[in-house]
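This document starts with one chain, in the form predicted on its own, laid out as structure tokens.
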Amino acid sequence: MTQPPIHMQPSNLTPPQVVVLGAGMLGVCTALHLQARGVQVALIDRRGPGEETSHGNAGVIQQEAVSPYAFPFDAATLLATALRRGVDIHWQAAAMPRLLPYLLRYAWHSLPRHHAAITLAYSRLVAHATAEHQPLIEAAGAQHLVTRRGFRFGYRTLQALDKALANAHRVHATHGVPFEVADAAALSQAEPALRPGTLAGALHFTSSWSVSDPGGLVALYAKLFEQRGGTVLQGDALTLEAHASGWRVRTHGGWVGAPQAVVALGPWSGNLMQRLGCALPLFVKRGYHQHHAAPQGLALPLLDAERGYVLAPMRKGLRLTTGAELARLDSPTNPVQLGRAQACARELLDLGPEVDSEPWLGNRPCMVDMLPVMGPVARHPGLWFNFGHGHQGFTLGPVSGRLLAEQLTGRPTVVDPAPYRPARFGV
């Protein structure tokens, strides 16, 4: 059979020194902090920035979120995900066989004495999550789409609020996050959409920040990493190959090559790893959102932690977002969670009419252990990466490719890489 020709790189191109694969959150600001400490960058993905996971998030940078999503142990959330009728969780029988192994593994390093370790590692990195936005915000010119006051967790009984109270005042203690609690009044003063006496109380986490466009916030990070002189190509990234010069991929241009190269594929870095010979422990938790008309919108950002679907006011409309799907990443879709969510909002506020044609899927990048992969690949000389953030990756972006690039520039670190490296799967 003949083979197809290989295009030599683009002639117009700048020979970059370190190729990103993947335009989400992740890689945007991998190339931004890259190039802020002068190396050239090519950023390749077969879509626009922000147009995969990056777009479909609540929209929240959590301040808050200083310890990552346990396995559930309790008796009643396990009968209801065993049965499949909880809203935060949902499994397709179809992936279990393949997933069972690294859902044991996930659930044996969300035991206290692992989690608390994990724990520390993780809210290192979200300490920084606002500071390390919020230049890029500025340069961006983004500030439009950035509200400053706070995230809140609405609870339905008092029982469920006062021990998500006790649970605040430790994360305060330690981590010095703040907060403020509303009783069902305050919160009907401050949220007159919600139907009165559907919620018993929220707790407000105010030093977070919300997005009312999370997609566009990545394109906006990917204009100024372009208006400082970074390229932005499409491309394959499942064609990364080693090559004379170091790597190379395949982009609608040619061959693009670089001695370096950085993988934030996000969910997608899985299908790759397989290529390359590394068996990372990487899963998929699925999410869905639909955007929907309310009359009247909510102020900020609103977990029904009762729940667990968020409520979010967009651009485009109010936004509810799904918890977690166990399905393959490639599974039809099937949105019966976020039929559960819509009929356990509309309990709460009227959503109004639905605005999206159809609801949008999206894949979250988990790693067993709850900590992303940042760092370099010992058994692939030049190769870096940048991902399984989980949850996080919209919050976690800027500082995850802040210390990447200083890993990768031989500079100091802005907290110790040690946790994250790509070596403690022995990769």
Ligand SMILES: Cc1cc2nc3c(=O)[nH]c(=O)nc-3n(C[C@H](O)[C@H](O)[C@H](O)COP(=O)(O)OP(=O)(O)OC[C@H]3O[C@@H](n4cnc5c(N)ncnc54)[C@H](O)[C@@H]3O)c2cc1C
Contents of the next structure:
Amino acid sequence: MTQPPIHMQPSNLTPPQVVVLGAGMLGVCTALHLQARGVQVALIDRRGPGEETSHGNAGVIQQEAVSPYAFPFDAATLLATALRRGVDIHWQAAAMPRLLPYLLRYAWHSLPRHHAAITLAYSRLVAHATAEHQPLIEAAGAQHLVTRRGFRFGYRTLQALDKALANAHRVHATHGVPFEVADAAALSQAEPALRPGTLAGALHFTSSWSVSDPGGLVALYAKLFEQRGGTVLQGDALTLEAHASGWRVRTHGGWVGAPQAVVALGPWSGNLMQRLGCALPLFVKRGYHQHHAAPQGLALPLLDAERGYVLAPMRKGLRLTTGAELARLDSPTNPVQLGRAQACARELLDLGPEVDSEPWLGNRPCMVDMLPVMGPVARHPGLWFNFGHGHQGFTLGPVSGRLLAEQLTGRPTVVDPAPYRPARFGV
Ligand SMILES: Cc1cc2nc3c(=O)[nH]c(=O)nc-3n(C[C@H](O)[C@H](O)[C@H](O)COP(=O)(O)OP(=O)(O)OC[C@H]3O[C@@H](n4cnc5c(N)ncnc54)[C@H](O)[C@@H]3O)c2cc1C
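With the form predicted on its own done, generate the form predicted in complex with the named molecule in the same format.
Following is the full complex, with the preceding chain placed first.
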């Protein structure tokens, strides 16, 4: 079959200079930042903007998350995980043969001497999280979705609270992350829904923000991109192919071509990389959510730190998001971890009935070295990657979009891009 020529753009489309593939938080922010630098962009997704991972998360813009989640080496967690008794980590046996090489590399990068260097690179991005969201929130008219009053980590025992407090002091000294401590009485006053006597206290990270409809925020950012003259198209990114004048991808309206393409497909980036012969070590840590009609709700999101799930107040109800399920992108759904987290949450407060008929399932796109992949692909001129933001892609979207746009347009960058370059994996 002969292939249509690249100039078969959907009628009335100004030929773009860049196609951005994927309209999650990362793709939308990349498109906005390229546009702000005078680049004509077409943003392409098979669904509407912000309907996948960027929709279902806990909605926290985590200014406190200066360190990416390391592989847990402590004996208690390892044993609970191995026996599949944990709440925070679960795994599917059928996925292990494929996942094991990635997990071993993840564990190696989590060794203290490696993790310290990774934290340094990660914290440089996180430092810009709220400052980079702020102008987008303002311009998109999304203030009504955002609460700027912090994120609480609750502890069931005083020993755990003391240990976390010592760490919070270290993080404050090194990275300037502000926090307050609440004992049980102060916590009860701040969150009257919590049953007395269940939590010994909490750390309140006051500079983090929370969003009551994460997918709604991405949709408003995408609307802003369109209002400023950008184009959002539906199409299948897996049709991306090199072409005489750059790259082209098939949309519902026909082929769209551009000299440059950015892959921001989150957990699905691996599918396209395989086709392009770039085997990057991307794996997924799955997470589930369910909303609850909690009669009292919470004022701020709360991490049940010793159990490993988050309760986040959302427009739709109190959203419980689970920790990590180690499975494959296409593994069957397994709600056991969600059930365990719900049982723990019911100890803390009256969750009320479930709101969703089915739990939501999403996939955190994780690299074995815990750092996102952002930059040019040496093997494929004109191709750029912006994915692999793991547990904090909702937080890091705007700063990562800016960093990618600055690299692509050859401008000075907000942070040194070297640690995040795809070249570290030989592509
Ligand atoms: C339970 C849970 C809780 C979380 N909580 C937080 C939190 O509180 N704070 C935080 O910062 N992060 C959080 N995260 C992580 C965060 O949600 C992700 O890192 C982030 O959403 C990734 O964004 P993305 O744009 O890379 O991917 P996505 O949002 O998944 O976007 C990828 C896009 O690619 C599109 N796509 C895929 N395949 C194709 C194709 N073939 N053709 C066209 N389009 C395609 C999809 O439709 C999708 O729109 C959480 C994640 C989970 C699972």
